[in-house]
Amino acid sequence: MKPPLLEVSGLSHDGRGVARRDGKTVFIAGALPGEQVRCRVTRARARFDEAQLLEVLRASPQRRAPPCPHFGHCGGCTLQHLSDGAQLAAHQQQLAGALERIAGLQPGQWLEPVASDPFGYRARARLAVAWDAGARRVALGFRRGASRVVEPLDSCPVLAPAAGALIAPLAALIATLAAPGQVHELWLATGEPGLALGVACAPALDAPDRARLEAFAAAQGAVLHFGVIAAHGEEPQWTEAGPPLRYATAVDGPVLEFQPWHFTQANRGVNRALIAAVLAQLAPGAGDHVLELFCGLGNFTLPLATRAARVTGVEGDAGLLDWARRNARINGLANTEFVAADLAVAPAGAAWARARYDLVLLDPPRNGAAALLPALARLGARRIAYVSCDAATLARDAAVLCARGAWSLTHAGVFDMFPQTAHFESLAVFDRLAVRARER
């Protein structure tokens, strides 16, 4: 029996087109909304069907052809095929369709988009090693979706250019190790300037295969740092660092110091365009005290302190805020405060917790921050910046911020800090009702 032709009428938030088929929504991989396709079900579900694309009869005019020759089988891209343009007019629409169904939210004023370059941009991977005994080859790359099978890339259009090119060459010399399958992932990252390789191991390379790649990454100029991973799915413990890599977060602004395997937007460019969206929105005065919730090693905090009396950032990384207090000696700014929490509960009377701020900062990971809201009413801040990397918890968040008239939202906007997928920052302004009573 011939499949169905199904009319694709939008994009899920994973990047996959969305149709109807007797009443029952189809997630269709690698098909655009406006297109009419056939496609064949993979698996059916009891609201849901999710299928795989056999033919597009009619493509959408922002079709292209994907510039990587992997795409479709490496899991770190989902929208190559779609143009850059409508790429950001679709995170776009999902920010606001986020809004709008989860929270019955629209912004006073949209923020005008922040696009990014669309290749090279990607200043940091983490990349899976996958060893085959039986055919002495490595495969170095991103995961397939939703597999642990990984795809051997030689090069990766998204990664800064410097990266990209250490992929083949680690792939071939890995290979030629005396214990090629210890090596279980590579940690590539750039700096302003620099570049680093981490490699971590389970268990410990022995000091032949480490001498080969120590010389390796001499020959290109890379920081070399050796992890080892103590059980499956823990983390590497990096044993040995080396000298750390830089980022400016503005053209005249502090400097951060990191390690491949910290935290930081893998995008520069357009993590310096949020940070002064951020300043903008929160506009701090020389008299303000600012508080800001999971602040990392002070990609926020030390600009914000830049221009505010006093900044207080609470993490639950300790070892982050090693390096946040760090960073802020560097750059001369005694005006900061770092303290660690665990930011997935609530505060339960914890002493930062009961100041009084004029501003709050939030930028959570992709499950947000609903354990703190009930404690955000009782600081006093006149404004809140929420930065989140997912649209639902964002959306989420908001609706109990704003519920019982305690919180308008004021601005929204998308920053498009990973092109080519169907990831993207939001940045979300909300003014105390109060307080904008007052001022009027």
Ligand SMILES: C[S@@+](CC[C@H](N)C(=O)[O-])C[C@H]1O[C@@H](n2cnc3c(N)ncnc32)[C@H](O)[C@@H]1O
Contents of the next structure:
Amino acid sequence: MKPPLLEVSGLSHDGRGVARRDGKTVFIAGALPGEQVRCRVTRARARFDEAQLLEVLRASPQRRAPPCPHFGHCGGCTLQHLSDGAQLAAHQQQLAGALERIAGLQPGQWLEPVASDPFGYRARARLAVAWDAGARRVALGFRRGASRVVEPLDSCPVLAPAAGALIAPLAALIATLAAPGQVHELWLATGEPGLALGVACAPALDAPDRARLEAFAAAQGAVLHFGVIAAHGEEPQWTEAGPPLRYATAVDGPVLEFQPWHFTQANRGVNRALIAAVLAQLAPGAGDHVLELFCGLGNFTLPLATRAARVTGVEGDAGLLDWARRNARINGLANTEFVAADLAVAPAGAAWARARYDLVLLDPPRNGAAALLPALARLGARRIAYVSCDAATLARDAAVLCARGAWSLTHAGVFDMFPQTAHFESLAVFDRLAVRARER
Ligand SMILES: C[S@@+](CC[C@H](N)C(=O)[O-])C[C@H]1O[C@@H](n2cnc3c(N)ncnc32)[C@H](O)[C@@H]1O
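Since the structure above is the form predicted on its own, I would like to see how the form predicted together with the named molecule looks, so please show that one next.
Every component of the complex follows; first up is the chain already shown.
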């Protein structure tokens, strides 16, 4: 019997087509909204099915041939088969849909969505290495979807060209090392200017293999770092073998130094647009004290500090905080202070949470900032800017903030930080309602 025809009505948060069959939701990888498809159910669950696309009978006008030959196997991209403009529109719909569905909210005003260069934008990547001793072959690339299998790449069109150009020669070089099986990951990062390569091993490589990688990095003009993975599943411990990279937060803005293992926003151009939007929305004045939660190595802190009286940055990673302090020093911004705290829990009695602030910025990881919301509402701020990489947790937190009756969602917008994938950044802005009433 032929698999049934399905009408695809939407796109899921992870980029799969969504259809209904016998009252049950079906997620179809590779299908697009508006399409009529045949698919095969690969996994039946209680509340939904997962399916493999077999045939597209009526294609979306926005479907295109994926530019990368690895698309469909490589776990790095999920939306290359959708035109660039339609990807941006889909992300916009996803943010609007999450705010409406989860929080019952619409912003007072939508910010113009910010598009990116569609390819060559990704400034850093963490690639897996798999050594097949029998075939004496190295697979270097991203893992395939949810599996541990590494898709062997010879190039990657979303990576910054300087980093992408290292993939094929590195795979060839690793295959000729004395101990190729000891290389587990390559961390690539580009700066403005500069290129760095982190080689994560378990156990550490012997001197001759290290020397060959050092010669390769020198020939490519890349700073080389070695990392050792002490136990399975642990993060590499890196040696700082060379100078840091740097990037600019704006044309004339503070310049931040970093190493390839530090969290930095993946897309420099969209990051600059996001910083500019945060500055425009918060509009810090010379008398304002700003609190920034999840501040990392100072990506927003330092631009804010060029305008505000004072910025207090809070972050959980002590290593990143050292670099935030260093970056403040390098940029001559003495009006910053940085505090280490676990922001996954409520800040019971912490000094930073007892102070008063005029403005707040938060940029949490994917799971959002649920534990902080009661404290946020008590800080006295007139405006909160919330940068998010997960529309669902942003909407969940927005619902809590606005349900307390004290805050309203004034602006929201999409920043297309990761084209060709289902991921994007959002900015949501909340005003304290009492402040808005006073201003009227
Ligand atoms: C999305 S990144 C943003 C970093 C920074 N705002 C930037 O733009 O580069 C999230 C940050 O939250 C930090 N973080 C994650 N979990 C945390 C926790 N439980 N407590 C404090 N900080 C945490 C990470 O170390 C990371 O720096």
